Every structure is written in C-alpha cells, then in structure tokens.
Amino acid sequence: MNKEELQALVRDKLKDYPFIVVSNREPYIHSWVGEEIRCLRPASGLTMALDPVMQACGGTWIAHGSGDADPDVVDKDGRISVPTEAPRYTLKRVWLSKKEEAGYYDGFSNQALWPLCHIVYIKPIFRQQDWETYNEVNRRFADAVYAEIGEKGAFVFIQDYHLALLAKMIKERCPNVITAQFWHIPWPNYEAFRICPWQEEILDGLLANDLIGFHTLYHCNNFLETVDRTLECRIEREKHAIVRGGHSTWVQAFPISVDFAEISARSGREEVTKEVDRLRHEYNLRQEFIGIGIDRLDYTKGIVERFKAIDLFLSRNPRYEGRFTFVQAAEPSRTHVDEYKKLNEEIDELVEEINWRRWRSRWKPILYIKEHFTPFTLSALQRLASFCIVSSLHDGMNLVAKEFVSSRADGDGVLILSRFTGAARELTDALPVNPYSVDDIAKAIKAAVIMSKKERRTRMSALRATVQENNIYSWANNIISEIAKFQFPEG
C-alpha cells in the first residue's frame, strides 16, 4: 500500500469524522538556536513512523509541546500546521509544567511503566505522587481532545504507555467517539505486571478502547492473560476480544513499520551523498569495514554488550585492527533519570577504555557520537555501513532495523538483529543474536565481515521485499480497516 491508497481508504472508511492522534512525543519540535527558531524532528520511532501517516490522512495530532520555542510559533489555541514547508495536518500542543513532566514522564512513565514492561532486570519505581501526576496529565490530554471535538463523533488514535488512562477519560466526556490505542512497547506476562500497585486502574483505562494494538501476537496473549487474571471480565479468545461491563475491546497484533519508499529514495539523494563524503572526511572513515549502531541512549538497547562484543571480536581477530571501525550514533535520552545517568557514565568509561587500549596512530575501534542526527545524516551513516547492529535486550519492534534495510537501495549490507525485538519475527534474513551473549554478537560480526557479496545481496533483497510490502501505510490500513468495522455513533 502507498500514501495515495491510504488517503482513499481514509476518505472511504472514516468519511467526515475527525481523525485525532494523541501522543506524548510531538512529531516536530521548535527550538531557539541563537536568535533563530529551528524546527527539528525528534529521535522517536513512534513519531517518525506516524508522521507520514498523518501527512496522508490529515487531521489533528495532539502532543506535549516540549521545545523552548514551541509557544512562540503556535496560535492562541496552541495549534500550528505541519510540516512547515508543506502543511498537511494540524499539531496541537499541550503545555506541561516541569513538575508535571518530572512526575508523569520521568517518573511514572519511565521509572515505573518502562522498566515494568521491558524485562531487562531494572527494578521499577512506584511512587504515589508520580501516579497522581500521571492521572492529572492524562486528564489534561483528555481536555485537549474534548476542546477539539466536543461531543461530535470522532476517531481518536492514542499512542503508547504514557496515556494508559486516556481512553476512559475521553469517553466520560465524549461518548460519540471510537478510540484505538497502540502500545508501542512490550506487554509483560502477568507475573511481571502484577507488581504494579495500580494494575487494575491501568487495565480499566485501556479497556475503554474499542481496539488495542500490539506489535506481536505474543504481547497480545500476555495482555489477555493479564486482564483475565486481574479483572472480572469475559475473554473471547477466538475473537481476541475482552468483554467488561458490557463493552467489548478487540486486541490484535499490528507490526509497525516505516515509509520504505521515502527512506529508500532519500538514501540516493545528492544531500546524502555529500553527507557521506563529509562523514568520511571529518571522522576519517576510510576503513574497509564500518559497522553502525543507531539508538537512543537507553538501557534496553544493549549498547554496553555491543561494545564488549566489538572488543571481543578484535581480540579474536586482530587482523581487523585498523581495517574496522564501529560508529555508534547515540541520541541522549531521559537525562534526568538516575538509571540513564548511570548508563551514560558506564558507556563513556567503556568506550574510553576500549579505545585507549586499542588505539593506534589515527585509528580507534569505536567512534561514539552523542548528538541529534538529521534524517540525511542517518541515511548517510546507513549507506556507509558494512553492517548494522540492533542488539536490544527487549524491544516492542525496533524501527532502526527496518530503516537500515529501507536505506540500502544499493542492495548491500548486513543486519545483525536481536532475537528479542519484534522486528526479528519479520526480518528472518538478518543475522540473529542473543543480545545478552557478548560471544554471540562477536561471532555475528565475524560472519558479517566475511560474508560473500552474493549472500549479502540475497539476504538484503529478501529483507527489503519484506519491509516494502509491510510498510507504514499497510500498518495504518490494517488498523483503520479494523476500527472502521465499528459503527460510528451519530452525533
């Protein structure tokens, strides 16, 4: 499916009903750079995936306005048309205080729900004040939705774990809506989730939705089991539906993807070619083999294990010293949270130790760059790479894997992919690894650098065909087609 086909589907299925997307993260951030306001795209798989869908469908995207220049570019109702160069939809910003951000985002969302859902052995922190702030901010988002639609019929598409209570709050004020929610991170098994003190409230909030989507059937089944063992309800497993209080919620798997055609075309543009030349010159990237990693700085991404594997690979294969460089593009993330501060320090120390021990002349094995990267720079890095490592310890999908595949219009390159990502279930021609096993990753690096050109191209061709067929427009088509089966109330 492509953009035009999705537009036709929306016109046919949603007709004149407003289409509202709600998320914590906004797709465009306005920031002051000196005396100039610049518009940036955040390093977020969610927003990068959904932006082309919204450009195709139109409508309104409600999100937290986090940029320091965001208030300076909106109208009196907090709205701005985006993208700036060719507006396609409306972005409505919700303003939060620093205290609200600390409790709702840094606190309950990312110190409680995030480690609870990602099984990477980081203990969740549950604080009553964070939970109360999470409730308050979800209510603020519900107010913003009501301001847009009133009591009219509408389709509201809620994103992720930051807004688990939102559907119920919306329907308390807007009965003439259909809500769907996509949970972008894993859903844990019941034994893990039941330690949450507010498990019933979270489940009750989510079950106000008409449709809940996860990346994989495994996460759907975990959710169904959690609800079955926590709440009084009826599970209709053959329909993957939950009936509670007379309301039915469908639970289905929708593996998210990327805009394959756009990413593939971008990788061949002149701006990207110039950026490849700049990166080679600025960072002396003249080695025979270049590996890349592209991640937010998060403890779920397996960056520490990845670097240890690079060190082990070079210990076992010293002939590659000077012929091999690994480039880690890292976007700083959640820097106010203690676990992330500790991770930053651990990675900095590890990179310094490995590079100091192996440094020779102008060469060092790991080039570690912590900054925000434009889409053109990311495309250039992907074009440069002999291979890409995605070694998440646990991940709902991981769109970096699909972006790397989409960027390789040359048909070359090797993807090394964690078995514990949703992407691994689709991208079966990648080299699979156990991300907890440094030895396993080191062996995969060796396999990537000695792989024949014929095998590389055969694998990449199969990977590209998979992502091309199951692109972001197909994902949106599947969800909209399902939600359209519900009858929109007359209002």
Given for the second form:
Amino acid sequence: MNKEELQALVRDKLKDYPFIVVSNREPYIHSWVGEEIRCLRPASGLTMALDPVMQACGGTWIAHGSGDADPDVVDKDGRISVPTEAPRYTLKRVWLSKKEEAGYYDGFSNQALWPLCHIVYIKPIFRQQDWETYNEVNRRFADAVYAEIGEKGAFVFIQDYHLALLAKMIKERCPNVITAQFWHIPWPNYEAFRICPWQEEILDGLLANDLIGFHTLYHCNNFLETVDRTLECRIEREKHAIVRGGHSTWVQAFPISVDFAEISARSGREEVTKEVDRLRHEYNLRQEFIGIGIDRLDYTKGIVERFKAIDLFLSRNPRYEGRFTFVQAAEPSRTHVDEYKKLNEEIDELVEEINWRRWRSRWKPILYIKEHFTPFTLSALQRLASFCIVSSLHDGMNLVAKEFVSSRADGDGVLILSRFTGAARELTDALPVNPYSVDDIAKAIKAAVIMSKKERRTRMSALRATVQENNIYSWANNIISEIAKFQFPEG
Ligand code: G6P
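The form predicted together with 6-O-phosphono-alpha-D-glucopyranose is what I need now, so please give it after the form predicted alone.
In what comes next, the whole complex appears, and the chain from above leads the way.
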C-alpha cells in the first residue's frame, strides 16, 4: 500500500465526512529562537507515523499547542495549515495552562498511566488532583472536537493514553460520530492494571469507542481480560468485541509502522550525505565500527543497560578499543517529571565514568549527544552506523527500529533489538536481546561486529521487505477500512 492508494481509499470510504485526529502531542511545534520562529518536529513515534497519513488523507488534527511561538502563528481559532511549506491538512491547537499541563500531562498521563502500562518496575503515582485535571483536560479536547464538527457525522481518530476519557465525552455531545482509538503503548495484564484507582472510569471511557487498536494481539488479549474482570459486559471472543449497554467495541491489533519509501529515499539525499560528512568531521567519527542508539531520554528505553553492555563488550574484547564508537542521540523528554530528572543524572554520570576510565588520546567509547535532532541528522546517523541498538525494557512498538531498517537503502547494517518491543514480533531478522541482561547485549554487539557482509545483507534485506510491506499506509488502510464499516447512528 502506498500514499496514492491510501488517498483513493479515503475518498472512497470516508466520502465527505470530516476526518479528525486528536492527540496530545502536535506534529509541528513552533518555537522562538532569538528573533526567529522555527518549526520543529517532536521526538514522538506517534506524530512521525501519523503525519504522512494526514498528509495523504487531509482533515484536521487537534493537539496541545506546546510551543512558545505556537500562539503567534495560528488564526483566531487556533488553526494553522501544515506543513507550512506545502500545506496538506489543518492543525488545530488546544491551549492548556501550566497547571493543567502539570496535572494532566506530567501528572496523570506520565506519572500514573505511563509507568502503569510499561512494566519496568517504576511505581505509578496516583494523585486525586491529577486525575481531576486529566478529566478536565479531556473535556477541553472534547470541546475542541465539538467546535469542529458540532452534531454532524464525522470520523474521529483518537490517539493514546492521554485521552482515555475523550470518546465518551465526545459521544455525549456529538451523537453522530464514529470514534476509533489507538493505544500506542502496551496494555498490561489485569493484575498490573487493577492497581489503578480509576480503572473502571478509564475502561468506561475507552469503551465508548467503536474500535480500539493496539500494536499486538497480546495487548488486545490483555485488554479484553482486564475489561472482562472489571466491568459487567459480554465478550465475544471470536469477533474480538466487547458488548456493553447495547454498544459494541471492536478490539484489534494494528502494528504501526513508518513511511518506508520516504525514509529510504531521504537517506540517499544530498543533504544527508553532507550531514554524514559533518558528523564524521565534527565528532571525529572515523572508527571502523560505529554503533548508534536514538531515543527519547526515557527510563523505558534501557539506555543504562546499553551503556553497561558497551563497557562489558570492551572489557571482553579489548582489541576493539579505539576501533569502535557508540553514538547515542538522546532527546530530553518530560523534563519536569522526577523519574526523568533522575534518569538524566544517572546517564550523565555513567557516560562520564565509562569514558573517563577508557579514553585514549582523541578516542572515547561513547559519544553522548543530548539535543533535538532533525530528520536529516537522524538519517545521517542511521547511514553511518554499523549497527543500531534498541534495548527498550518494554515498548509498545518502537519505531526507531523500523526507521533504521528503512534508512538502510544500501542493504547493510545490523539491528540489535529488545525482545520486549512490539517490533520484535515482526523484525525477526534482527539480533534479539533481553535488555535486562547486560551480558546478552554485549554478546549481540560482538555478533554484530564480526558478522559477515553476506549475513548482514541477507538479514537487512528480509527486514526491509517486512517494513516495506507493512508500512504506515498499510497500517492506516487497515484502520480506515475497519472504521468505514461502521454505520453512523443516524443511518
Ligand atoms: C510515546 C507516546 C506518544 C508520545 C511520545 C513522545 O511514543 O506513545 O504519545 O507522543 O512517546 O512523548 P511526549 O510526552 O514527548 O509526547
């Protein structure tokens, strides 16, 4: 499936009904840099995946306006056409106060739901005040949807754990909508989920949707089990549906992906070649083996385990000292949350200690770059790499793995991939690791550096075929085809 086929499908299936996407994170952020306004792309798998879909389908994307220059570039209703250089759809921004952001985003979304759904042994924090703010902010998003569509028929596609109550709130006010929600993070088992004091309200909010999507069948089954054991309802297992109060919600797996064709083509562009040269020169990246990691600075990503594994690999294989550098591109994330502040400090100290112990002349084993990266720089890093490590302790999908594969149009490069990512189920030609085992990662690094060119090419070719086949347009096609099957309540 490609962009043009998706466009034809949307014209055919969604007809003239408005298509609205709602998420917390916006796909384009406007920021002041000195006297100038710059447009940045956030480090979010969700927005990177959905932007090409919206560019193909058109419609309106409603999201939190989080950039300091965001209010300066929109019209009086908070709208702007994006991408600004060649507009394809409308971004409508919802404004939140600092207090709302603290309770809804830093609080309930990222200190309660995020650690609740990612089993990495960080205790969720449930504060009554955060929960109340989360409710209020979900209502603010519902108001924004209502302002867009009123009582007309429309398809509303809700994203992620920030907006678990939204479908119910929308349906109370807009009776003629069909809503689907995609949960981009794992859904834990019942035992883990039931510690949430508002489990019933969250499930009740989600079940107002006509369709709920997860990355894997395993997460779908966890969700069905959680609902079955928490609420009065009927589960139709063969159909993967939940029937409650006369309303059915279909629950299905849709493994998300990336724009394979675009990323693959980008990696060969002149700008990327120039960026490869700049990086080599600026950071003295001339070693025989370059490993890379690209992540938000998040405790689910297993960055500490990865660095310890690099240290262990060098202890066991000293002949690689000076011949191998690991480049970690880390994008600061959720910086007001304590666990993220702690992680930031822990990683700084660990890198400093490993590099201090091992440096020689101009060489050090880990090049740790903590900043915001453009898509060109990321493509350049991916092209430079002998191997890429994705060592998430738990991850719904992990699109860095799929981006790395897409960017290797040269057919080379090795992917080391945590077994605990959704991507591991599809990318079976990667080198699988248990990221909790530093030893396992160290052995995979060794396997990557000694792998023959023939084996690297065979594996990469299989990985590329998988991502090319199940690309972001196939993902959108599968979901849109499902939502188009629902009848609008008014017939
Ligand atoms: C995960 C979530 C997304 C989120 C992204 C970045 O991928 O599923 O919803 O956008 O992380 O996190 P942030 O908090 O910066 O939006």
